[in-house]
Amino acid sequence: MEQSLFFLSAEMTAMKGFNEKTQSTYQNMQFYDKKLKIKVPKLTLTITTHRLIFTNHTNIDQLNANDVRFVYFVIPLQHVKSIKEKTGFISSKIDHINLDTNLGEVAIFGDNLEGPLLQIKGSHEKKEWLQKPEQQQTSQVYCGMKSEIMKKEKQTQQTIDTVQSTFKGGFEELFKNATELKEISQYIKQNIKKGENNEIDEILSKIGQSRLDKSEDLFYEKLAEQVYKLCVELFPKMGGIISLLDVYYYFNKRRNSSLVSPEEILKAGLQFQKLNYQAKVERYDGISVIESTQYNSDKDYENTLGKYISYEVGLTAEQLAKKLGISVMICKIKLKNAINQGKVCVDNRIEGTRYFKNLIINI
């Protein structure tokens, strides 16, 4: 029997690249090698910054390089050319994920693939495997800087002498005071609720010991403001509904550095209503989206789907999505809304599902 090109030994799987970190782990996943038509169920998918690792090992971080009891399928993200999700005929829920790689095509199956899809695309977008360890520069590079370095060292020593003369007990006394101060600040943070004493809050802020929950709230409020501005720009183009995946992609594409995670985008979206923004987070068939509070399904149908769907010629969700310039997931959500309103009817054929205008409702 021919062996999959993605199959590796335990020793090879355990070899990590520079700066490789584990991002997420998902249970009960299925690995499918399209070339060999081999499907392996009930595997654990570990997504790192560099690879996708499928194994029936319980914990990939505790992998023994000599352990041959488990199977290991590894997909290096640097070899992945495209990542595409496939949805069902009627439901907008992701059925499986297709990966086109230099070694062949692979499909990933599972119960809930929205999280793995976001994480895989995020790791692939960052390309952290391109980072290389900084090489130590030789003394020859700095041969012309010798006098400057000696000058800096002298200034540093003078600073140390000044600080030591300030504290009679030397650095030991200074560190003892700093330790006591840290213990006091930690006690205040844990035992006094935020807002009970504004003077204490101000003191903690000055010494760099601000309450974590307060700073976290400010972070997500600021992030929510930035995400909302992006959504306002995209709403007219997307028809008032944007998938969380699209928001994650466009936001990080503009940001370029200090990228945010899908979870942070979701938490920022949950702040919209509290901040009185005209948008909210909704879920349709397990898909998280950001929807404008001014979204009107009747008006949206007339401006989008209603322009292309006819009584005579049926169109697939993929064809409609292409005409509207939106994702297939969002197109299926809009179609489902139209079906519930009786404006669109469905024809399930062998060659695929097609959508028509409902003739009966206009008779």
Second form
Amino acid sequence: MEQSLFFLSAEMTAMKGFNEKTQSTYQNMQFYDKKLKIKVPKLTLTITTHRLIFTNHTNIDQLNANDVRFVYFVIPLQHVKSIKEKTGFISSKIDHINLDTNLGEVAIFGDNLEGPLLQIKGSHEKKEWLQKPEQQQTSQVYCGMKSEIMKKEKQTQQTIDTVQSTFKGGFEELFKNATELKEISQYIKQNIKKGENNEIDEILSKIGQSRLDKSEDLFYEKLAEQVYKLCVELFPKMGGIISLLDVYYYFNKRRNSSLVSPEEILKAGLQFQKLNYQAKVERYDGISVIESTQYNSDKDYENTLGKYISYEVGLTAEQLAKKLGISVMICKIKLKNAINQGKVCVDNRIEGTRYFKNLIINI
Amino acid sequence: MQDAQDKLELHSKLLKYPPFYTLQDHKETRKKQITQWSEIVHLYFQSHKILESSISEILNFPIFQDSSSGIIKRLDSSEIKEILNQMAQLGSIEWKNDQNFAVNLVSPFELADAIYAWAKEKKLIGYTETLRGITEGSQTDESKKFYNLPQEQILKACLILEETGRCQVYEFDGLYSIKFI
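Moving from the form predicted on its own to the form predicted together with the partner chain:
The next block holds the full complex; its first chain is the one shown before.
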């Protein structure tokens, strides 16, 4: 007898495969073996992920494969080489499904073969019979203190291995990127400082801007010119010294818009000597002032403080500032200068500090 | 050189000058200020016959206080110490310790001259006299500069006389005697 699927060992084909699942069941199907030319009607076709099961038993789950009272045969899908549907001459309805297997051709007849066709094709394509069950790890049996310690150590080692494997590549990559970034930032820093980056200049000039570092010096020179002009006007009224704060106030009040910051005023003031202006920035007790280089302290004393203080009558800095029309800060600077020259004496009391003409030095 | 009257007027003026009670930072002014204070304090000690004192005692002396503005302004102890240090340099006082001092109303050189002039006057040249005999003896009186002065000051003056060859100083068991030459 020619070998046929029909005659495959029932035990073999009855074995349910690993992860095999039943898809659907169709009634009243006909099986035709083309080799043997045998047609078996009224069969129930059960399509699984692994096999096509044909039987006339009503409940396939209860069917014993060796039970001779029932028809039972199986086509393992792994033996199916191709699946083709055949339609009739007149209608487009599927007449039968041809299965070309390793052991010959078989056909499946029945009504409404579209569903079975799709299912068979789907199961055949998925090839789920190829999935092998994972070997289950046999869990070790731990017992006793030593075993507990060994268990902990193993867990710790696993964690370490995991972390190391995760970060090893990561850290190396990270450091590689960091090195590259550092090189890039240094390159940019050098180029911007040197002014070699013409690309940036070109882009900026196209949009009507110029880089600050190129025009910074020019800006402060222009500003210094304007600040000096203002100082020259104020020096006669203020007695040759103006606090930077006052300059900042008057300058911005005059400007009204595009105000400058105190730092910019200071930077402009520091340009005075370079530009040969007759003014300079000085610092007295932490207070920055702009002082005229032609400032004569002796003459200034005679014209200002000297007019109001005497041997008998002493005045406070606030009283003097009011009389002179200058700020208390500037008045104190002038008084300090006068004290250093021995023109003025200090009387420190609880009521306050008063300033007198120096009697002691003239003894 | 100003005479005593001019000096008194100047001192009076300075004591009415409010900044005089604040030691000035200006170097030259400060130097003159302390010198004037030294003179004023020395005259005060002389007029009140103060032979010894301490810093805490003289803090309350009226000369160091100014009440011209209503609230009394005083020189503090550090400022007074600076003045006293200047006086010690000039020989007006001698420090006994950190706080206490002895006052030399007359300088040792002045005393030495005064003692020798007195010895000559009383015809004591070639004779020996004790320290007490010089300050409190029958041959001395209140008109003399050395009258009733502490014996340490007299001894100092006599040592100066010894250096200048005008006397010899003998010591026996803590007691001193002077032989005028």
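Whichever C-alpha set is largest while still superposing within 1.5 Å between the two forms counts as the rigid core. Positions refer to the first chain, counted from 1. Computed from a predicted structure; not experimentally measured.
> Once the core is aligned, does residue 226 move its Cα by at least 2 Å between the two forms?
After core superposition, the displacement of the residue 226 C-alpha between the two forms stays below 2 Å, so no.
> Superposing on the rigid core, do we see a C-alpha displacement of 2 Å or more at residue 246 between the two forms?
Moves: no, less than 2 Å.
> Taking the rigid core as reference, does the Cα of residue 125 move 2 Å or more between the two forms?
Yes: residue 125 shifts by at least 2 Å between the two forms.
> Look at the Cα of residue 104 between the two forms with the rigid core superposed and state its shift in Å.
So the C-alpha of residue 104 has moved 105.2 Å between the two forms.
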